[in-house]
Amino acid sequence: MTAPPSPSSRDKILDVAEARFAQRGYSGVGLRELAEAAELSKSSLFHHFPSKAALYCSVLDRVLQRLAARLAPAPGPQTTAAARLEILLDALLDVLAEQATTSRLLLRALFEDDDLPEEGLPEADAMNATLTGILAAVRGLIEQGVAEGSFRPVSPAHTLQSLIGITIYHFASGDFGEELLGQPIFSAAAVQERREEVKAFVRHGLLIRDA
């Protein structure tokens, strides 16, 4: 049996950085620490990423790319917006439940933007393009549901905010969330329970009955 290929130096850096940034945030992690954890020299790290901001944005883009890849497969156009939204929520909850770093990084990124010197940073442009594509796809789905009469006439922007809150925050809530639930957030039972709760919440709050 052939052994899987070893990760590249770039992938090793991204793996280590994802774990550290998720745990302590952008400001709490140093490049020397990351290089040592990846068992590389600092010059090797700079060979792949010219700055900490470039590395952080690359980590976020990789996380968002994973998310986009899971949300991308969509049923044919004959499927209702309500059915497509449930499929999307299942995929989103699956990917958030697979790695604790995903939700923590995404939540941190919402309030760490001010620390990033993004001007002229290609990695930031790539990250923002990936994020914009994801948000536009979900917003378009909400708008479709309103237009076809299966969703209440809601604000797409506010609904998008609500969906982010009930999915990403939950898996990033750590000890606080586990104390509220009375069980580990990432256990199979808790993930399944969360899936049912989120979809029931959306059905009752968004869908028009018998639509």
The other form holds:
Number of protein chains: 2
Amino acid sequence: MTAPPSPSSRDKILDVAEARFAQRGYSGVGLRELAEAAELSKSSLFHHFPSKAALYCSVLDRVLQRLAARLAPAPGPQTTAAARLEILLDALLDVLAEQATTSRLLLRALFEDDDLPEEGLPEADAMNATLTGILAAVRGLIEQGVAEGSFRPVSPAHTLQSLIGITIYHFASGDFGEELLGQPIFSAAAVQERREEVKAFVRHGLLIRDA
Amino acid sequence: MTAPPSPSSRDKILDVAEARFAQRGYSGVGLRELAEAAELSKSSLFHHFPSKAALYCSVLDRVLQRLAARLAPAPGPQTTAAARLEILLDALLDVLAEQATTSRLLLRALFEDDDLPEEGLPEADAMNATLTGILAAVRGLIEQGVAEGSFRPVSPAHTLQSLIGITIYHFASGDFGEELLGQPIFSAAAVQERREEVKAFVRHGLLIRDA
DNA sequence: GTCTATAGTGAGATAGAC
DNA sequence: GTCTATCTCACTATAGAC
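Take the protein just shown as the form predicted on its own and give its structure as the form predicted together with the DNA.
Next comes the full complex, this chain leading.
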């Protein structure tokens, strides 16, 4: 339970890889660059990770684990779906606003199918299992809302896609988003604006008017 | 005005480049692969485009031009914002559903800031100008709706981001989206579902209830 | 306008000493 | 666990013949 004051080499590699992969993607980052940023030789990377693809999956899995841990404390079906949705959105927006790398890596993981040359990596399976768990929870929430009659009779799958698009894409939009908003998207003011806009849009878009 | 029966080499390169770049991004595609798919030698690519970056920008610009051409016939401010929004969404969803490459390239263009090594390319400037025009039109529509009082008092910039996320991300989500929906996202049925879900979500999320 | 040949660089990955 | 040295291959780009 003692907290190590300096991160292990493995963690340091994961940190620099997360930053670089988030910005330029899997193919856009070379192991040489990662080794230099982690203050190691290229060969040492292969001691900690069997391949570049495995390292990338480990980075994605760590991001998903962080996300799952932050979304997990949300209340279960004994609470109304509307209340659960508010709490979920707040928690999700908190996580996305904290680290700029999160949204970009999530977006890449969701829409870049075959970015990885190899398949069947154990790291990839772990990553997919984590992702599946998160999605199942959110989908369950939507289904509860529809069943309760507090949500419009939406398609859970499509609504899940819409929520992903509204939340994750925005925080991944980088310079473009900043230019559109006229301020850095991770500034406290911009995050607060986004939170209110998203929650209002989703409330109006999803909830039955006079519940 | 005579339509050439077979595409020029330049168009053939653009076609294969569009498909490959959409799937694996700028860094993920090599010129060797493009040359083989276009049935040319690597060197011949450089006769038509000065560099890989310029080719990528040309691909993006062509996509944006197609998009702009399809969104342009929409009616101007003399029509109500609600009606204009319906027409815009229909046209946008039509374009996105027609070619799977469109949404992926648009998404990459919007969130991958510095994917390109070089800056100041004339092709990049043309691309940005086209994009700016499209966005200004949609933003104007939102501002009209708010000014008319038919839309909630939303932030135009944030609403624009939300619309991008809801429409473009979904059609870019590939295998993940297909698994979520349980059917190919470009099938006629899935496209029709998406259209109705998006339009309903946006109507409820944006319009004043009893206008 | 297309080709062959090649330059020059960097990629991912391995061997083996320490 | 980290290193140097090296392998093999692919990359973008150029030169110059046809």
